[in-house]
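Below you'll find only one chain, the form predicted alone, shown as structure tokens.
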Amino acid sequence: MNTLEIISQPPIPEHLIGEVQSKLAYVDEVICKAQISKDGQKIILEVNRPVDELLRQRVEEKIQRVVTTMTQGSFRPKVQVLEDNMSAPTLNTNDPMPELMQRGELHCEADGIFTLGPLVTRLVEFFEDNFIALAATFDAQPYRFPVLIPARYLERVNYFKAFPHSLTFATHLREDLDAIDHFAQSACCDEHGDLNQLPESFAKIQALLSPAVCYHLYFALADKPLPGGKMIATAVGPCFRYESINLTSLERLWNFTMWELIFVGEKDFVLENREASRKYMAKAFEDIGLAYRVETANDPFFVGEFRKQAAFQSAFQLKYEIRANLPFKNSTLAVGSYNYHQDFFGRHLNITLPDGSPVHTGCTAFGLERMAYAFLSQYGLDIQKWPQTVKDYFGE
């Protein structure tokens, strides 16, 4: 592995180091690892080829473009903490990943793609049962949504502009006998696991793998009045967000499972129910013994949209993240969120209230694999040391 060191111009503000570092994964295909110094002045890259002057200039130009775009005119947002249970006792200080892999509880098929064994699966089911109980208190109507999502829908809600880096595309071979025969006879993977087919073999992209659960409900409601003027729905399903070299453990998965409680209606209806769901989960997390806090946050918008959209979300407190303690790295992990989209989906998808005005939407969402990972990070793999509520679920 080769190292490339770049001096950031301008230095990256402390509050943006994490955001900028996550975007460096998408700067150039030669980058295998990226780290920003604590003072924000130095960017250290590990790259997969020898560094010559041409490579240095190319990568440095892209990185400086990212830094300038994301930091110019930025300001440190005021973080509002709604809940703080970080002082809850935790028994484990080790990363659970090595033991999970050694015990066969996880099998990594590829970066960001994991098979879950019995222990982790049952832990995921435990958290899902807690969320199902939450949905029941709202009499939420259950839905099942497809894995695929039409490209035209994502375009309609500006997803291509806001989150292009995380998209996962679905396609198929062209309806052409010669193309299909050629693929059948010659398809193989190289030493990196990459398929050796040219883009010309594949049909035009009409669908993508879904990046979120709630989008499907909004698309189903598009271009018509909302029956009764309000609704609460719940659904769980696989989601796909590509995170490149950031795909290192259950913290960051390309293919993960999201559970959501979705609110559609007038502004007050959405905000009151979002708050009610937060209060319910505060009690549930206390029973589970989770060390966490809830604080204002922003979505991982891409470089061009980040500064404007993140500032907007922060100013109007549209997103609160549930950040669970990861003792082994003295850090936190977002395991869920409480979201308010204002009338964004109502306007873009023409979903209307009885008076003709656009609906407001919001959701309470949890990543099931992240929930299990955070819990194991805090309590380890010995069930006898887990909080009683969880032990009872496992029959211990």
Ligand code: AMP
Contents of the next structure:
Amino acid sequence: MNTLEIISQPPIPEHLIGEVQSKLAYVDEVICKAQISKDGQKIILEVNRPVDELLRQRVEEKIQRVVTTMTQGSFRPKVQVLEDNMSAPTLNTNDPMPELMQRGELHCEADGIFTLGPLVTRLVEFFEDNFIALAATFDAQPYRFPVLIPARYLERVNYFKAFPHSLTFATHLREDLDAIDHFAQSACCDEHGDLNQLPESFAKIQALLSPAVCYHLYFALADKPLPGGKMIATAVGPCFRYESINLTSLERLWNFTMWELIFVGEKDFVLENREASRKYMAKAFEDIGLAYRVETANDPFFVGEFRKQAAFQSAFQLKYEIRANLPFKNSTLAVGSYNYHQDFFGRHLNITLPDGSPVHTGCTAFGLERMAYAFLSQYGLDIQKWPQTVKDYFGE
Ligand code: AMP
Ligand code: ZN
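So the form predicted alone is up there; where is the form predicted together with ligand AMP?
Okay, now the whole complex, with that chain kicking things off.
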């Protein structure tokens, strides 16, 4: 592997190191690994070919562009902690991944694509049961949403501008006998798993794989008044976010499962319910013995949109993340979030309240694989050592 070191001008402020680092994956296809030094001065890249001057210049120019755009004029957001249960005693200090893989509890089909075995599946079901109980207390209406999402919907809610880097496109072969015959005869994968077909074989893109669950509800409510002026819904479904070289273990998947409780109505209705769901879950997490904290956060907007949007989200406390402790790496992982979108979807999708003004929306969302992974990181794989509530569920 070849290394390329770049000095960041100016140095990256500490609070942005993680955000910038995650974007380095998308700077150039030669990059296989990216690391920013603790002081924010040095960017160390592993690249897949020998570094010549031309390559250095190309990569350096793009990296400097990312750093400048994301950091110029930025200020450290004031992180507010709403719940702190980080000191809950946990028993395990090892990464559960190797043992899960070795026991066949996880099978990695490709980066970010995992099969879950019986133990992990039951753990996911345990968490899902907790979320179903939460939804029941809100009398939430159940929904099932498609995996595909039409491009024109995502365009309407500015998704292409905010998160272009993580999109996953769906396509099919063109309706052309010769193109289909040619594909059938010659399709094969190379040693990297890449299909050898040319882009001309594929039809234009009209759909993508869904990056979130609640969007489908807003699309179903679009361009009309909301009957009764309020609603609470719940749904679970697969979500897709392409995270390139950041795809690691169960922590960061391309294909994961999100469970959501969704609020639509007036501002106070949404905010009060978001808060009620947080309080309910605080109790549930305590029963499970999870070490975590809830704090203000922002979404991983792409480079050009990042500074303004992230600052706006933090300033108005639009997002709280539930960050579970990962003892083996002395860090935390977002397992869920409590979100308030103000009237963003109401305005863009023309969903109205009885007085004609746009609805406000919010959602409480949990990543099921991350819930299981955080729990196993804290308690290990031996059921006998798990908290009683979880043991009860497993009949132990
Ligand atoms: P968000 O809408 O970004 O707050 O996502 C809601 C939850 O989905 C997060 O708190 C995570 O638990 C989960 N999630 C988001 N992205 C991923 C990913 N790439 N892999 C696994 N889980 C994810
Ligand atoms: Zn949502």
